[in-house]
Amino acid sequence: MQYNRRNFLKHLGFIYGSLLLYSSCNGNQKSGYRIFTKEEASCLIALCEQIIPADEDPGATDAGVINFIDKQTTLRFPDDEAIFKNGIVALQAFCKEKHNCLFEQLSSVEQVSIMKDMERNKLPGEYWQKANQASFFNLVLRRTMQGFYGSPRHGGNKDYVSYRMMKLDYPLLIGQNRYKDGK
């Protein structure tokens, strides 16, 4: 068999495609997030969506706030990872024990009620041994607002949803103006 460049490229494409197909079929798919599992991300998305819900305008989910939190926690605030993960574990343990389901499966009214108690440190302390519930709530609140209203270049505010909601033009990125007057 004569092996020419065309046959080589065909076989190379077949092997590469097989590798891509195999990796998606083996059942070990990652969540698509850098630090969060799918389950953790679902809980965090539910929390963010209660802070900035979608109505006639997009909410936190539409703005990609979870991607902002994931990216910023990985790149800028690695100390927040433990707060997020421990807070989610504590919140889910509380919800499973008291409501027999996960936080994201609760009704909106129940989620808001739990979040209000969490903000005031009023959830039972036995679930919050490794995390401070008010600190966790405030961190989620702060990152949600930053992800929704911040610049899209930081990973949130997908498609400029908050700028369009507020009817703002995309702010021009102006660097440091060190060269005034041509100096």
Given for the second form:
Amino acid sequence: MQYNRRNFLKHLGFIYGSLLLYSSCNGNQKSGYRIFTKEEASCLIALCEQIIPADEDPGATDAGVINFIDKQTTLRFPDDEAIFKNGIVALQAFCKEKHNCLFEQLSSVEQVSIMKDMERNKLPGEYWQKANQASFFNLVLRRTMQGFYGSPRHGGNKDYVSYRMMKLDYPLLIGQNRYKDGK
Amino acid sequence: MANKHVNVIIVGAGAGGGVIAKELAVNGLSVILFERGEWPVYDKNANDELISQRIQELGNAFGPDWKRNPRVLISPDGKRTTITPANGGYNHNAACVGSGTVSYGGMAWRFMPEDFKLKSIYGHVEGSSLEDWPVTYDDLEPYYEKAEWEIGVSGDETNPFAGPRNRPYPMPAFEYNREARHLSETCKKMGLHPFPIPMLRNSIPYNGRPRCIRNRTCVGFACPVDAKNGTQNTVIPVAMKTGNCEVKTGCMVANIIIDEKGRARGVEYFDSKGNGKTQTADMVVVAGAATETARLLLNSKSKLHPNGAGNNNDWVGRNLQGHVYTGATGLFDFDILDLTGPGATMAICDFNHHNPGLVGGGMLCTEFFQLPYAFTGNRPSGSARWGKEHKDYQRKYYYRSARLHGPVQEIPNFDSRITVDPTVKDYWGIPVAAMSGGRHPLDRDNCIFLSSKAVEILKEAGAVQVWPRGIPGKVSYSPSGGQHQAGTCRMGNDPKTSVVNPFGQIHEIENLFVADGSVLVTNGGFNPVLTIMAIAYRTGEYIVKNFNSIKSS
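Now show me the form predicted together with its partner chain, since the one above was the form predicted alone.
Then the entire complex follows, led off by the chain already shown.
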């Protein structure tokens, strides 16, 4: 890629932003996420991917929805952190006991079936003392849609995957209707 | 150091406040225009669906600040919930110079002659405070014209139901986009009368700014090329150019100072640094929109007005109205959208009045385009909310769905209202607005009727699946308002049953005026902004003519 002034500044900003994050945030440096452990992220990624699965077009994982959730929960919705974490703990406890493995290790059919129950508050209540399963599900659903369809500047929709899928040019100004790579 | 005394303080730089500021400043009066927000900056949230006026998932493009500006929502059983602009029911209007005129889609409706005399036409409605206006369409016609030419409207004269006009629009109408071309043919076949929506946008270069580029992000966003006309890029700059008008942004007005004799002396406000200050003036005009205007008056208590300015008869904050939007969405087996922005281009007024068994009605129009996130919520009920099926729907129907909908003329009622909460305060320590009451049951009947018409048209247009939307439930009881908020300082001739006279002057306080949607008696079956502008022109003219006599009385 050619380094014109604009790109240079953009990348400088990006690097600077990342550095700031590392030095100022006591997040989980090992996992690469701000608030999630690697284990929590694996579970959440599996949930998001079922909400928008990859097919001929990219899905939630390819769009970096997990990065969006991680970033926006940190920046804007700190109260959601507990909902995500308690929800993941409850879901995994259920999966371990009933299926003897983690949610992300289940088959797609099993994952979908569990999520449909969760959506309707139908998973066994004993695992959901600290978290409401439907609220947890709805939060994951909402953030996944936002991360997938929102502007890439918020951390998701990587490489404009959803805009491409929807056949929308970007940005929106006439004369500038193109993606960065010219596709 | 005390601020320099001025002729007129205006609180709120939106549709009404901006127009008044210009009218007074060009006629030589010194004006301070207070605005709690800042000047809008396009690049701050350029085309960002998740931070727009319509969707505030990740923030709020034009203010007010989430954390500093709570309001309270009161449920029918009296339960009070503190809410922010991110919550439904907040009555969220943009808080910036220009206010809603920065972020609106710019529909430029004149109300119909019938809209000013509902009670005469339909009679008394039980459980309502329905009333005729003290002014008629003909009284407002010259001011509508002034708003259309000074602020800039594109349109034509093909709506057979519109009131008579003395002068054409300054700019030609916008061309239909694909769905409007298709649906207008259908409407014509059905004997209806489609026409291009009049818009506060430039169809040709106007007032030194370019023509609309017809991008798909319009309503909810600022315009990238400044082709959308609001008070921030028309009348407010004109006012400032005279040297008579100072715009003070970031300033929160806390109360109007009313002296022992019952005259307004100025306002107390917090400047952008949070310092409490006083500004004196010969006259005060409140234009903060129906929610904040009522709150400011109610918070301005004095010896002669212990329940708030202009509120000795308990009418301030009453009759809060907005618009229920109702209609239908249809799915087609061919591409019907071409994304030629901003979406809404065609309307019909066949169902605004004289519908059998109903009081009023509403306009129906095509809809502004939805971006992909908003579209995830646009489904017939029972559709998959997630998974492959959901994704397939996004891909299959984004260009194959069209919506026809419109605002229903709400029947005002006395208990739909703004009060001031006794305990909850904002960032500055000012008691906040509380919304309570609900809509009149007749609004539901209008919604059922209007949406059934939208269903008929979409079916006739070849939609393979159609479903109605926006019909309130039988027991739905939530406060009215929203961006089209109106009615809380009703205009009337009788001081006992209204707050301001036909010129926006508060009956009880001669040098205090209201110039926004608050003064509307009824809210029309249309977006109200052009009517708010027209009334502000009329009030401005009245103030200029009578300034000396009001000042010296």
